[in-house]
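Starting off, we have a lone chain in the form predicted alone, written out as structure tokens.
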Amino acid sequence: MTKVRVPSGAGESRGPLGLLLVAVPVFLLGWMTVWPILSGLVTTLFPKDAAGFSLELYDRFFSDDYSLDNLRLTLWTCGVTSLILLAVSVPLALYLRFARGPLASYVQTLAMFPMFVPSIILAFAFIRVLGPNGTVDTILNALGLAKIRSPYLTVWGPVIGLVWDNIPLTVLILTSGLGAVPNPAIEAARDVGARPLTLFVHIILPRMWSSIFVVISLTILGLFTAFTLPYVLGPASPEMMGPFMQRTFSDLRNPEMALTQATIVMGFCILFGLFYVRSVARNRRD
């Protein structure tokens, strides 16, 4: 048997080597994300006008019914818009996944197209297609229909620019998770007569929960973040969390209220996101 020789030496110079590699992102990481966060944190609970540590802020923000309607509507939207990301995009990864021919690689192309789409040439697109006096309502005036009532400017804007704005990364985190369903359990499932919504229950779904708790997750903390789209789509009153938060500092000169809602948000986000480290973190274990 051949015994290969490891240098002396060699397992105790890759301790200090892999810290110095990761010592810079680290302190980017500390400098830019954990440090801000802290010093909100202490500026929200030791606000200018207090002596020392107060809630003042908070039981503004969550005595305020303007505010908590606002933190209603954008827990609204991403559930709602959660779920129908999902509708939409499940049926496209499996489609992905299983077909075979040109025709998979045409809907793959127009899945992915929204990710090279930037989100304010997307909302221009909607107001031109779905606005008053749009495509829409043309195409129903030439036909002598009645006129739909548009979303633009409703809470239902957003939602439909976001679903279409996060299509692509879904669509590619369920097709990477659909990876691990094997094609011989789904050929032998068929064999013994398999309908495919058995196949679907039993075989392909236990194996998309972890991509599904992923794509949630991270669709979730997008969401929460959002701008463009519900600032350009949605309405004045109530507004999602990312127009309120930016009124809040430059038209209302409020930056320790601001600071307290995005401090809140912060907060919904870190539970998505501990949702989203043990999801992935049962993934690798699977």
Second form
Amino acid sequence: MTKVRVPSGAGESRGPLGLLLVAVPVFLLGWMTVWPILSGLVTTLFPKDAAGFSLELYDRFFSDDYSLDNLRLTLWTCGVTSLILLAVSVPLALYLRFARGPLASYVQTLAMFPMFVPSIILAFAFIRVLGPNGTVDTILNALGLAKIRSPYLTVWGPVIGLVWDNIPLTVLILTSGLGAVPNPAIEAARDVGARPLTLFVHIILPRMWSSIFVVISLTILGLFTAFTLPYVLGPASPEMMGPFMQRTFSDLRNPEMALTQATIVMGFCILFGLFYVRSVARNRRD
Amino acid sequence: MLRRHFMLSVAGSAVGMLVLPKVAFAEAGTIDWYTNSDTNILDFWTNTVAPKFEVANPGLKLNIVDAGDGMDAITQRALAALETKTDPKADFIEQGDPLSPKGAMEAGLYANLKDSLSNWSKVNPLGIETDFAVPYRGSQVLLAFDGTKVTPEDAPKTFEDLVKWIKANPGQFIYNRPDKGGSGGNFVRRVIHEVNGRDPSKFTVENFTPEYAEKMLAPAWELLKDLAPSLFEGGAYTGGNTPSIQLLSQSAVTMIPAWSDMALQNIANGVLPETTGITQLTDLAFCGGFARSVVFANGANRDAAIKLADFVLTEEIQSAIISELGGFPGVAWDYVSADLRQKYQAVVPSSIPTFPGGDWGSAINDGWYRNVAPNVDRNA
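Let's compare: the form predicted alone is above, so bring in the form predicted in complex with the partner chain.
Time for the whole complex; same chain goes first.
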């Protein structure tokens, strides 16, 4: 995924046909991404109430503690989810890269499983299992242990759900990144007596960084717009930007403010998007 | 329901939606029937009302059409047909409002059901708004509780009792965010009624101003904030009607506000145990509403449609609305079977207050999110 090389010789046939091939995606990108961003910027910077250019809507957002709390929670959730996601997925990817045999393929199937589960199903399963008096509580109770404090309806609810939901993509990208680690390098290091940790830090990790950056930026882009899991599993307040934007738009019927929130979210996403583009570009240069 | 039957009915209605509008020519004896209600209502009509009606009235048939979001178009078409004196190709609207479109009722689009229905006298007077629409089913928010922990006698009867009960049983009550479902929404509205002298007439669509709303709603936020520490997890709020019912079914809480039809249906299909109790406040009930059917006066099968509207008010169908649909009857409770009346005695409404929507809805939701929800100290 991170290594795309144009076969040598392909360059000669480039020309009108190549341009034609990219015309459709470029047009779609312009129409469905660039245009809405520009129109959002114009609408929010030239609000209806003001005569001309005005930062009033942004001022309202950044002077409103309630909105800021929601933004802070979104950033916090993004950060914590990415960290936990890496902590879970890196060992999994390492295992899948180096393990052989039938067990590994079962693990791989299992790791891909969340990809095929719609998040609304996941949310209700979560309530049954980790919710109050759910399966986990029942098992703990049967073992004579204390009840857990359920993460349902706390900020940890969406974190757990989002981690689970994002495992497949993360593992896929990391595993493909690990493909760049040549076996001879590892064997050579082992031969000179490198221990697993040294092996990981000095041989494997340096070749993984770019895929880790790609994973983090892709995950965070997804988390910013997450809706179902924060809505069903999270607390009423502070809420993540996804449900907050939806509520502002349809419930409070304030499309201007919702657009402002979306533009601010877009700003953060562009930051992480740049991060992603840079990682990919650097990877290609390698 | 068997999965095969389910699949068949899903496939059937999917095909039906594609095919029916095209063959919906007004045919003598075929009532063109439209709804925009949920699938459970469509199923109820398809599987219960239509077969019974067709057996009772040989020669008459129902052409059941799910109008989805297109209900306005059907009504507009009927209004246009009234002006051009053509056939609207629609006879019966399962849930309609004779006040819309504006002026349609005065122009004579809707049949006067008060004069034409022999069963009109049975209709619950609480549900009558105009003579042109027959309230045939209703639902209302009520309290659902775990009958193994609270006896019906100890269940709160007034709002004051409820507050006392919530405070005496910390962590055992939860309601959903008011914008995410009517059960929590109407609980919040009941609080607003409570702090404003239990007088629903103080709130109308027209009297909304931001200042008036601020004045009327502020005391409700105080009361709700005061309740928060005694709620589930010290002030958690579920994301909808169903998650609240789920918490009750998992015995994580003892009492929730719930829609009557959802509570009864969940008890009937075993999601909530048989022991679940339901009760309504007696000082002022939670808000609710009726679904009202209308008949187009210019429909080709007008008389047959009126027969259908009359048929829906019979004891047979009204009892089925309670037992199969989990709804409230549209007729006064004296006209449903005695054992059903006995069984649901606690929920028989003596009043069904309503709350205006529009700006009030936005003010309530935003006010709640800003004032009540953040006041949660999760570490307390």
